[in-house]
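Quick heads-up: it's one chain on its own, the form predicted alone, in structure tokens.
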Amino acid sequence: MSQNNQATTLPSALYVVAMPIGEWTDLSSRAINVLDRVNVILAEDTRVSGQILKFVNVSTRMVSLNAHSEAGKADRVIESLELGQSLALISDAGTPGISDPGRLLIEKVVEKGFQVIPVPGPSALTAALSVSGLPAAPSHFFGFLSTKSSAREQELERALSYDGTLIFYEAPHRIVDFAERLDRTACGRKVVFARELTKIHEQLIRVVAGQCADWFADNSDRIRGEFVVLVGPGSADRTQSSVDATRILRVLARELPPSKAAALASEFTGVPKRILYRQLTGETEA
């Protein structure tokens, strides 16, 4: 990587700098003169980047560092550090190594004993949790779910066995089988969808889990976009009846019709016979 000529670059180090999520002027003013300042920024998507780089009138040169070369281009980065280089770390949106690439080249950049130097700022993580109207500690973030349908249904059954505000991430194909999820595992629990945070189509979803699903169901914009998803804390009586309801579920299921199987499984746990149904077939009762 080439040395940036600026007589004013900063010190050597590497500067992971927050980006905004949605809204350009969110920036800070400390963000953008580092940003002008550095040798190199490492930007996830440079075409991306770039568009807010000309608002803010930065021209420093970019390099793509993202998930896939991340840890290829690390030793080039360790490289300019130990030329006497500055280099600004920064995601499409957010902060760098929530649920973006960084954590790899960051836990190198340490281990070779070089300064990593954050610069906060926008983040859909507490951008979400400070408007959710739920407890901020204990909270607890898990970030994105596995792909996977068994994967995805180990991950969230052991997030919500923790106490407190559960917070994760999803994509708009993957919003209504979370949503779904929930209503099965979480019944009764508060829920809160933070969709488009600080874009023009933001929207804060306030549900009690067994009613998710069908709220997306009522209108199918309402997939579009990135999803913050919260998740108010259970009572223990209320956990332990979701995790029942499954186990019992599956018992009556083995001599029953569904609707019987649901209808008593609900009478046992208190769960809607409606969702416990939903859980047998992938279907809605008519």
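Heads up, when I say rigid core I mean the largest set of C-alphas that superpose within 1.5 Å between the two forms. Computed from a prediction, not measured in an experiment: that's the story for all the values here. Residue numbers count along the first chain shown, from 1. What changes on going to the form predicted together with S-adenosylmethionine (SAM):
In the core-superposed comparison between the two forms, the C-alpha atom of V48 has shifted by less than 2 angstroms. Relative to the superposed rigid core, V17 undergoes a CA displacement smaller than 2 Å between the two forms.
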The other form holds:
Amino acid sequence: MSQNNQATTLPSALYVVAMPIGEWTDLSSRAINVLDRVNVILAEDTRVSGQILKFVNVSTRMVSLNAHSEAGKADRVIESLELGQSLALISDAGTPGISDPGRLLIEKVVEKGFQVIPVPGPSALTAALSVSGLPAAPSHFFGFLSTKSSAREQELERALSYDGTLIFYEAPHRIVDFAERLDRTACGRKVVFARELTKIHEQLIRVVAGQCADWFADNSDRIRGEFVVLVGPGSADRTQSSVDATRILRVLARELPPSKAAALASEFTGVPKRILYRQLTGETEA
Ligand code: SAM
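Based on the form predicted alone presented above, generate the structure block for the form predicted together with S-adenosylmethionine (SAM).
Okay, now the whole complex, with that chain kicking things off.
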């Protein structure tokens, strides 16, 4: 990796630079300065980053480093650091290493004793949590759940057993599936869908699990965009009632038709009948 023509390059290190998550003016002046003064920028997608770098007049040479090439390119990055070069790592949006490439490279750079310097800024994770109105501590970040149905179910169940706020990333084509799963498994817990943060169609949807899928069903435009999903902590009572509801429902459903089982479980626990019915059958009651 060769040096660019900057006369005032930065001290040798790997600079991990946060990029905007939608609003380009969120790129900090320190980030611009670092991107301008490093020898090389390691970018997840050079075309995507090229647009924003042009916007801020940064012409530093870019080299692609994505999830597929990360491990393979680490040795070359280390060689550059050994030569005294400075490198910036950026991803398409937000902070590298947060559900984005970076961790493997950083691990290797640290192992070799080179400096890794954060240039903090936007991340969908902190942006969503900061406006959620849900407790930040304790909170647990799960990134993307598996795309496979049974693994997804298990991961979500495990996540729901943690105390505190739960934070997930989700793609638009799986958001309805996610909403339906939350309705079935997180009865009564507060849910925030943070959609398209910092963009024109930014929206914060605050619902209660049991109403999540309905919110998306009301308008198919709501499925578009990028989402962070936050689930509030189950209060001791609510968690208890949701656990009991599932248990009671299963016992009743052994002897009764779904509609009757859901009605009785609802009476016992206070969880709405339609949620319990959907939990049993996967369908909305006629
Ligand atoms: N590294 C990024 C960060 O720091 O937020 C996350 C990258 S991850 C590949 C992309 C996911 O982040 C999206 O699928 C979505 O869940 C979330 N995300 C990114 N930008 C977002 C935005 N503007 N609004 C809501 N969620 C966003």
